[in-house]
Amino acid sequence: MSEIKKAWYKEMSVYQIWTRSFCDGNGDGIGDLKGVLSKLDYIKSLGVDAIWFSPIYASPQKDYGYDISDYRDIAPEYGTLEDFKAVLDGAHERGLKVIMDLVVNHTSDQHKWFKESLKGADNPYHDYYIWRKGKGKNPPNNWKSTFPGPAWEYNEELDEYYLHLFAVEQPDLNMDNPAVRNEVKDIMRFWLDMGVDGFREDVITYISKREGLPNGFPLPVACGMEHFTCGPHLHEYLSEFNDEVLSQYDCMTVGEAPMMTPDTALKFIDESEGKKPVLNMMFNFQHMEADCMITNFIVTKFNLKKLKKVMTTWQTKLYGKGWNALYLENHDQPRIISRFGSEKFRVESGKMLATMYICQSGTPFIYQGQEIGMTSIRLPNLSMYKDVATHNTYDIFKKFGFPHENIMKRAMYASRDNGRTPVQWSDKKNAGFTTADEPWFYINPNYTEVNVEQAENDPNSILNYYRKLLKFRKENEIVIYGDFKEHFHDSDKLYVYERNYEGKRMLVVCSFSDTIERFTAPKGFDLAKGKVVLGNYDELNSGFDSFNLRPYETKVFLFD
């Protein structure tokens, strides 16, 4: 095991902004950069160190910004480049770094490159994308999109198909073309030269496809993934981006990678002696499958043992080698209290979940609204959903014979739209999100009780707990750089682990039960010698090594 290398990106915590639903600054019902600018002091007050923007580039918004039509401009509904520069300067003035989303597996079909590619094989932009002739009347291979449906779209004029691993409006770029890689490097330089501090790299492990594009193992969704996940030239291309651009700047990168495991992640983020990482961190999805299989729509009962196994494995396998990216919510996930916690015990479980992941080793990411305990909205009618993946998943489940009521039950639990409702700023009209008559999307009816204004005025709110928790992390290196050891791994109610660093010891106790659970300290711990530094109930430490944990209770003990 290598000695832990210190770095600024390891010590920071990140606040993710999905701009469309964050705050409307011009009264048109859509969140925008002026709205973000107005809330920079609030973001700073949380104790975070950086903002990560989900895509705010020019886009037809078929997949809400992940279909980019111009990498060097801002979507008009969000503002202008000048608005972005004002936010960037305002963030930097407050000591906040700014991370952009880099989406280079695919573009929008409205991007000028793709429009040029439609002019035929003689056009140099044709080879910017993956165009192929069909096999008779069939597509080039049997690959399926990760947004359920075929991965190939036929163009009658060209008599060719183009590959799209996501929505039909998101054609995949041909990263094997050196001209495309040069475009990516130029895009990186454009934003880094402006002052941006790094990138979250969207589905970055899909950018290299296997030569010949062979048929994949027949699956109803993402068929062919063995040929486009961590493809043959992925490390080579990431090294190229790193060597020629990223290494020239003081910036950070975090990859997003479906089907990622710790062993695979280390191929890209291992910073051990003699290793050369091509990314700083890697997001994974494994722990988000504690209540589902493969996709959120294949819902299972929440399984704490499953969650613990994944999180503990990432903690132990990466420690001293690579760095973890910690999250429980983002724009692709329903609200975590509604999944792994309890809406009945919203405040208690919200604080416990925050403690559980932020006290682990890694850089924590907090998604807008998570810090006040927002919950899933559970829209009852398909027509109410705007997310393209929800509609595509509905269609595929329908084809497999699932009744409408069953699919809608799944959508109400699993749709990404659950995490995309406007941030609830107050109990006023439209939750204080917009002064328009109608916001762009539905607001959760519980905004009258769950909102920032209410939370600011309640010293025991989830919001103020996040502030306390992030302050504790910043002031105690054990939380950032300590090792990790799990206790009671067979428990299906408790997640208990310890951290150790430079003679200090920390014990984190988290109950995932809605009833009282008996807790006895692990062997080797004398709780009377420890100090309770965090907890979501009244801070009463009896000094005993065995006591009752109340529903969703968490306690953090620190030992000198």
Ligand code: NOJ
Second form
Amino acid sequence: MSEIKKAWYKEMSVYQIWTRSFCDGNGDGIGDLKGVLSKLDYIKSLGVDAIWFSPIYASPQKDYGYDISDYRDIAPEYGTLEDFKAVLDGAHERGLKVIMDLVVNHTSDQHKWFKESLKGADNPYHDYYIWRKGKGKNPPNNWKSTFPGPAWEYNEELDEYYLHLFAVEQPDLNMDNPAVRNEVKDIMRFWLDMGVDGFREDVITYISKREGLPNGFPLPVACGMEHFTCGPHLHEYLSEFNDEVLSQYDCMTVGEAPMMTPDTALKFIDESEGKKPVLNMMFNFQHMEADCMITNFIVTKFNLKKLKKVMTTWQTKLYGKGWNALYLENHDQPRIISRFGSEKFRVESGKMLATMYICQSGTPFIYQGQEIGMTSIRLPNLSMYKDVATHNTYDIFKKFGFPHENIMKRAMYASRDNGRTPVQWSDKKNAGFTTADEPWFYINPNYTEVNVEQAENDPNSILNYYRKLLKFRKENEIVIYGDFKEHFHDSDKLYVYERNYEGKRMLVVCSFSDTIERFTAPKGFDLAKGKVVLGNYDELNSGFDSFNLRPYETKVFLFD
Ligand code: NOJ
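Given the form predicted on its own above, I would also like to look at the protein as it appears in the form predicted together with the named molecule.
Starting with the chain above, the whole complex follows.
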């Protein structure tokens, strides 16, 4: 193991904004950049160091911005480029970095490149996308979209199919075409020259497809993934982006990487002596499968041992070699309290979950509303859902014979829309999100109790706990650079781990139980000598090495 290298992107924590539901500044019911501008002081007050914007570019919004029709403009409902520059300057003035979403696996079908590509094989833009002849009456291969359904769409005029690994309105780009890679590099330069500080790269591990596009192992969802995940040229293309653009700027990258394992991740992010990483971090999905399998809709009972195994493996395999991206929520996930925690013990479990992941080694990402403990909305009717993936998944389950009620139960737990309801700012009309009569999407009725205003006024709120936790992380290098060792890995109630750095030691104790659990310090720890630096009940140290943990209790001990 080599000496751990320090870097600004390792020391920062990041706040993710999904603009549409963040704050409406112009009263049209949709969150926008004016709204963001008005909340920069709030964001700064959390103690984060950067903002990651989910896509705010021009888009028909079929997949809420992940279908881009112009990479160099802002969606009119969110504002203008001038508004964005005001946010960028405002963020920088406050010492906050700004990270943009880079979505280059696919564009919108309304992007001018795609419209040109429809003009036929002679058009230079035709080869910007993956067009193929069918096999008889069948598509070119058996691949399936990750938003369930076919991955190929037939165009009668051209008598060809185009590939779309997501919605039909999101055609995949042909990254093997050097002209497409040049476009990507130009887009990167455009935003970096404007002053942005890095990119979160959307499904970046899908950009290289295996030559010949062979059939995949037959699966109902994402069939063919073995041919489009970490494809043959992925490393080469990421290197090219790095060498020609990213390395010329002081910026960071985090790649979204479905189905990623730590060993494969290291092929891209290993920064050990003699290695050249092509990304700084990767978002893996393995820990988000502690209550589901393959897709969020195949719901299983939350399994702490599964969660611990995955998180611990990433911690230990990457330590000293690569850097972890830590998260529990984002715009693709239901709210974490409603999954791995407890709505009954909302405050306790919200704080415990925060401690559990933010005290690990890596850069923590916090999704809007997570810091006040927002919960899943659980919409009861299919027509209430806006998310294309939810509707596609419903159709596939229906096709496989699942009864409506059964699928709705899954959607209520697992739909991405659970995490996309407007941020609850106050107990006023529309939770203070908008002055319009109708917000663009449903507001969780618990906004009367769960909102920023309430949390600001309560010293024991989840919000104030996040502030304390992030401050503690910033002030204690052990949280950032310490090593990681798990204890009691057989427990299905407790997640206990220690961190060590330059002679200091930290013990993190997290209970996932809704009843009292007995805790005995791991061998070698004399708790009387430690200081309780964080906790979600009282923070006194009894000095005893054995005590009762209350429901969802967390305690962090520091030993100098
Ligand atoms: C991952 C994004 O996070 C998700 O929201 C989107 O639907 C897909 N990639 C497709 O871009």
